[in-house]
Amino acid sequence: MKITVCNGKGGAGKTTLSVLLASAFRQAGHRVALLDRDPQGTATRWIGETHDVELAVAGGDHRILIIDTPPQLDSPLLHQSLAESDCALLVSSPSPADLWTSQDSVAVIRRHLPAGRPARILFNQVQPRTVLGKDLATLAQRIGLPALSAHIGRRQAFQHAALLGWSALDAASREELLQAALELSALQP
């Protein structure tokens, strides 16, 4: 199963969802790797430093691949990405610059994401007692994507992983990772 993670804009979290998503799978047992697109190189240089899950090779033995994209909406990667995969994760935050984003994400999914292959959206950074985090599902339906019923809390725990791993994930962290891996992998064409 290949999942391409994307956004249109940096800042929405894409590159730690796909590592800490490739974690979840790791931990549940799958075989996993993380094949960075983004030029920046985040997602390989965490991976150098924590060893949390591999990096994809060329013929490795993995079941899911999640593929880090770049936040550019017209990037040949993404595109390449999406016709290659067989789900795409949006990854969006509750925030205005995100929806609007998150939009236009939308319709280059449509564009490149062969038909009949699912698309769904992770919801991230959210606090759930604030206006936009009560209304997940609104604000799906206004990206024009369905959303995966687990979503991902703002929690320090996220940014501490990067460099320490798996590890530094308290355990409501590691539950939510793993509700969004067990719906992503239902997924499965």
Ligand SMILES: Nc1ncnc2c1ncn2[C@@H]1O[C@H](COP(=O)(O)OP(=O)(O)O)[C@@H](O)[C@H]1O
Second form
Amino acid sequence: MKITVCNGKGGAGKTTLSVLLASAFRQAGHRVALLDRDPQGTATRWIGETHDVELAVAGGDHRILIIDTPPQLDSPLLHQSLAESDCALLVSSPSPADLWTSQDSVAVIRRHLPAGRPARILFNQVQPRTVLGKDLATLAQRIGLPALSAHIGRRQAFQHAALLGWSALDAASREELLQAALELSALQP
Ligand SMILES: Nc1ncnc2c1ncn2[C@@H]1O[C@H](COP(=O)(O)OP(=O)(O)O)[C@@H](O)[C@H]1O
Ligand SMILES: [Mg+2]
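Would you generate the structure of this protein in the form predicted together with the ligand, following the form predicted alone above?
Below, the chain from earlier opens the complete complex, with every other chain and molecule after it.
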């Protein structure tokens, strides 16, 4: 199962969630690899620090491939990734300022992900007790894709995890990631 993680905006959390979802799949016993298609190479460097997950190599023996993509909707690397994926995962914050980019990202997903393949939103940086955190279903409707019922809170632990890996995450963060991974694996063709 190939999953393209995308959003036209930098800072949405694509790289953070690509690496940590790959870790979550691994924790759940899946053979997973990560393909870093962002020329900035953040995911590659991150994995070089933590060794939590494998980077994809040609002919590698994995069942799940997570593809991190650049924050440009006109990137051929993004289009190619979507075209060869079984599923697209749009990482989006619930901030209204990010709504428009997320809607534009949906248009690109629809154009390049082969027909009939599932696409989902994963809300990131959610603050549960705020108005925005409470109405994720309405927001998903406006963006134009169904959302996973799992969402990812805004916590410093996610920043520490860039250096220290899965072991830096608290139980709540792990639980959110494992639930998202479980929902994604249920979409498997
Ligand atoms: N859930 C979160 N809670 C707190 N900080 C986060 C969260 N997700 C991402 N970040 C931080 O936001 C910044 C941008 O994340 P990143 O994954 O690099 O975004 P992108 O790959 O979409 O550009 C990073 O500093 C990262 O640590
Ligand atoms: Mg990135």
